[in-house]
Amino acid sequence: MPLPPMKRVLLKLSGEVLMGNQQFGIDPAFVAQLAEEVKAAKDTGLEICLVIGGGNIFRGMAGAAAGMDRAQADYMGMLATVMNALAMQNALEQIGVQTRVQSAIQMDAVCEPVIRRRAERHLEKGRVVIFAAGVGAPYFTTDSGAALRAAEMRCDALLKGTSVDGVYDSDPKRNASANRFDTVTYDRVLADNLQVMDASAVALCRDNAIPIVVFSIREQGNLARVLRGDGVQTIVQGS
């Protein structure tokens, strides 16, 4: 199913994608491949924002499950997203894509603070803007941060690049008979707990009529195919 015409999108990447085939951390070669995908999409005329998770370095909920204070663990996870954002910025700028990192936790020596109007100006000038540190507060995931930034920046869609090729009615890694949806409504995702994004992120996209496009970012060239309407994907939208 083709997507409607888009001028500005937000691409949400899970931190785990940056590991490549490693078990932990950042694989520079795979990050460079992702940067080429982003550049190819940008070269079509799209304005692109990025949000990258931090699960390849530290995940707040996992730290809390291991006995850490949840708020403290979440702040550590936010710092991990800044590290990933800087890695992606470096990869993009090495191939000639002007990039700005804006963090919800102020760290002026490293990146800009999140300022919506400044971010819009960067996009208008053809720069990629990477939003880091989630929403700047604990108990919110980077999914919620991505939905918030997509709404703030008035994006036409939120593209979620993951390790699976869409939304299924059960976990395809555990159930070989799981069925993939081509399209599914926000309400179905929430009612059936389909694990697209966390509930607050899905609700925020629903309330602002931002379609969520779930696809596999691990397949080389897949982002461009999805943007053309040729790729395998699931579109989460209103009824």
The other form holds:
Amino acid sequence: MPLPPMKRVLLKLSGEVLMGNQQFGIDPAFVAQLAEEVKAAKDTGLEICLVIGGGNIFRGMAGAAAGMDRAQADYMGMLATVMNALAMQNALEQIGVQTRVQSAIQMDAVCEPVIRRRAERHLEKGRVVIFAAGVGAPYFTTDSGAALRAAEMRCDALLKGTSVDGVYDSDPKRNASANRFDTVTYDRVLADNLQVMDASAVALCRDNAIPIVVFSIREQGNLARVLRGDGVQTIVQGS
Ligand code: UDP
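To complete the pair, please output the form predicted together with uridine-5'-diphosphate; the form predicted on its own was given just before.
Entire complex below, previous chain first.
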């Protein structure tokens, strides 16, 4: 299934992919490899917005499960996404890609606040814009942040780079006979509670007709393969 023509994309990376083979935190060597993937995608002429999760450092739900106040824990999770954004900014700039980080939680000493029109200018100038801190509010995830930024930046697709190569009808890690969809509708994802992104993110993409392309970012060169149309992925779309 070919991807729709794309000029501007939002690439969402789960925080856990920044761990590489570690159990926690950031593996700078693996982040450098991811940065090369982003550079290769950018070199094809695409404008790139990036959103990175924080699950490699802290998840609000985990804090809440351990007795913390959920909102407080979620703010910690949002701060984790800022650390990941700065790590990716460093890796990209070390290979000559100009970037700006915009955070939904204002942090003037380290990055810009989210200002849509300024982000537009950055993209026009060939910079990668990394959006941090999700939507800036607790009880959300960076998936919702990614869908929100994809909508407001009018991205042609939301590319979700994760550790599985698409969307399955059941968990492929537990069920060896799970089947991967080439394409699946937003409504089926929501009705069957398929593990793509949280429901608010999927609904926002559906309402704004933004295709979600789910693929594995763990194998080197995979983002480029997906963009060329010869990769393995699932496209979540309207019909
Ligand atoms: N988070 C939040 N609001 C947002 C985005 C993130 O509260 O808009 C918090 C939430 O606690 C979440 C954590 O930040 O668990 C890290 O983000 P996420 O779990 O989405 O990261 P990923 O799974 O993509 O690594």
